[in-house]
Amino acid sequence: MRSADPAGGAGFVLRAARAGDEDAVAGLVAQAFSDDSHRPGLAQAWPEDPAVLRRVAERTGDGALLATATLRLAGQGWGGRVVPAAALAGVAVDLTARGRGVGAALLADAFAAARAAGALVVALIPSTHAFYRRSGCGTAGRRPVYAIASHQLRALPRPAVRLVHRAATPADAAAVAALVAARSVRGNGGLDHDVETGGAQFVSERAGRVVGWCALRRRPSTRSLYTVVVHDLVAADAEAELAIWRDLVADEPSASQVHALLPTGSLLEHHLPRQTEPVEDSTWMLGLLDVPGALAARGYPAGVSARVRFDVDGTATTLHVADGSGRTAPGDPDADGPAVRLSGADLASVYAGHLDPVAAAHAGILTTDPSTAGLLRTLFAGPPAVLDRPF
């Protein structure tokens, strides 16, 4: 795909990254995120992985890379079902190419590649909301990371049966993936297991069966020898989860604090007397790469039947919901019945349950009647959408 530079300078080509691009991509990422671990000369050859899509913008003439983006294909839990998704990361544009439309063109190209690979939605942690919103992404939820006192974790209830904790091996991947998949259908926003999750990884066994998994790292701290940072933690049941927090994560007295994602209503939040201080409360975003496909793939509340016509950026789609499932058909803009008019970015926020349709209608963010707004609130209700881990 060839694109002219809107600023009138050199043109650029959008293409898949290939062998030999590693150093140039590492340089762009290091420049964008001030990350020396990605500086040129340290980059390793990319392993073959069909689930990873790397896209770049190459300047015509000299072949210099102007921008890069990486997507990892995965499944994401929505309404009790797993929807084909892509996780977007590593979006970087060279300083000399900014403001020329290169980033927007690359993002459109990356989204098209993910859609062609079967993804219906895309999840990302934004550096700037405005840039991604222009590409159809809306706020989906928050990522509340708290500093938790280690002594509070050590005071959690002891399990009736002691767990055995050990370093994870490749042979544990299927068992861990099953734990993560079960979590995904209990909530919204969770991604499939990714063996590349950062940090040291451990599994916990009970009676010889894997019942938990944790990825963590130790970061230098001024308050103690180090701080434990939990990238992800999942367990088969409440007893196993509390045991992992108590036995594996709390490194008291070497670490006075643990930094971990603590969603509203989570088991750990329920058991802790208080969270000492928030260290991060960023938002994450969702985009619907295929509006009809994403609406049809999502789960809905059982016992609710509905028909709603959406006008999304001028394109009409009708959603039929029954028995917890949805199906879609092209909508007739002139048809009678409930209708909702909104942008693709705002539909993504409604889809995630982050944007309340009743409040949004009152604010003029979407256009519909009060009854339909209430119906949408029912259809997309659920636990707060949480992106379980960075990627």
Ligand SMILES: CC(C)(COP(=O)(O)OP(=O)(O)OC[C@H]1O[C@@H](n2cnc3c(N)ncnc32)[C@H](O)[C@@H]1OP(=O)(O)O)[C@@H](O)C(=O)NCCC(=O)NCCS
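Numbering follows the first chain given and starts at 1. Each form is matched to the other, and the largest set of C-alpha atoms that superpose within 1.5 Å is called the rigid core. On a predicted model such as this, the values are computed, not experimentally measured, just so you know. Compared with the form predicted together with this ligand:
- The rigid-core alignment places the CA of Asp313 less than 2 Å apart between these two forms.
- With the core held fixed, the Cα of Gly265 is displaced between these two forms by 2 Å or more.
- Positional change of Asp251 between these two forms reaches 2 Å or more at the C-alpha, relative to the superposed core.
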Second form
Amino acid sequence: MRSADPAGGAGFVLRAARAGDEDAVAGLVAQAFSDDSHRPGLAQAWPEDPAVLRRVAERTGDGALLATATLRLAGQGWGGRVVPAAALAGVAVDLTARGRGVGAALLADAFAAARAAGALVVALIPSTHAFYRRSGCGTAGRRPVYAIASHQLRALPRPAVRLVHRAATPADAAAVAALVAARSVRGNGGLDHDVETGGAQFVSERAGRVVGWCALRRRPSTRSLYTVVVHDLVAADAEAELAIWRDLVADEPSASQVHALLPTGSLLEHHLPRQTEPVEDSTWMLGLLDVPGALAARGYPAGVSARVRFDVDGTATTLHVADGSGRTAPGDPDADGPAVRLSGADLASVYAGHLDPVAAAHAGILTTDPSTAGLLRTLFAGPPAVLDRPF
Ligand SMILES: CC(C)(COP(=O)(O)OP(=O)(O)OC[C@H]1O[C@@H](n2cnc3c(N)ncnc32)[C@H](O)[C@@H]1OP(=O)(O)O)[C@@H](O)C(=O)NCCC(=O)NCCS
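Switch over from the form predicted on its own to the form predicted together with this ligand, please.
Next comes the full complex, and the chain you just saw is listed first.
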């Protein structure tokens, strides 16, 4: 527990939330976010879920809660490996306490708590980019939500083997968890965690095997039509995914459109007869809570051997890569060999494959020589990172 005395007088302590804090936390979140419907998992996690860490700032003296933040521990796929991660949401400082350092102190505390729980990286969806950037987070990717006309989905090609869809039951949990785990290592940024998404949930079977899972809700759009909002969709392969999209509204003539964030590696866009523009687009951010740990835990392209020294915000770490794996050691700032100097926030963007090291070197964002920039591009290349599951 740490304390601080923000300008203006009132001090505060940072601590884990406990029983009895529920109403004050809910009040802070409601005040900061008029609509928290995109955080269904966290809304249902209260009060105790071992994978959820809730931190609060409590004013000394009267014990009023000034701020709250919530982390969900999860795995996150990077380069074909699952890296221990935390997903951060619901960061809210009371209106009367903003601009006095409470938010920055809360964020530092939340990151330390996540680190102590084993997380090496943190993922979040910012509404205030600058606030997170100054704490070492960098842009990792985009989250486009598409509005797809139902008739486009109904026109998708029929799968060779029909899927059977049915309501999910608790007995499907292990099969769904296996689908999620397999997908998080296929792409970058995918979260591997068990989350209660709410809404209707169904599983899809092919020849008696669970090959898909989807959570959705129906939202009225006009008096007689409604929109199907897909919270989460996980499929074993591209064929299963396409069949789920096709069947999603096949028997629902009054479902006019589907709103969905396309999952990692989705080929849906390529199959739609007409181009579809996102109706919502936001970025997501990544922070490396432990630079050597995060660099060592991810996967790298097979067949690349490398040794690079990273000077990150004044601390040197040397990364050795061989056979798709990395290991790190404290770097010697005076050693010769490939080296790169950059901020922690920019390293997070490189790690996510979002910031191209060659372009970043040209732009002066990172300092290195052209061949090391090219090597970094090879090491961190991958499909665009998608934070595709609710948390
Ligand atoms: C964003 C929020 C958490 C910041 O809390 P806060 O206590 O006011 O922040 P701090 O006073 O600790 O500010 C820390 C730093 O972030 C910067 N910052 C804070 N809010 C910012 C904003 N909206 N835009 C740009 N920078 C911001 C501050 O300038 C400060 O930087 P500095 O030290 O270089 O001057 C708070 O304003 C809030 O609850 N907002 C509504 C909910 C929200 O947006 N949550 C976060 C997004 S999920």
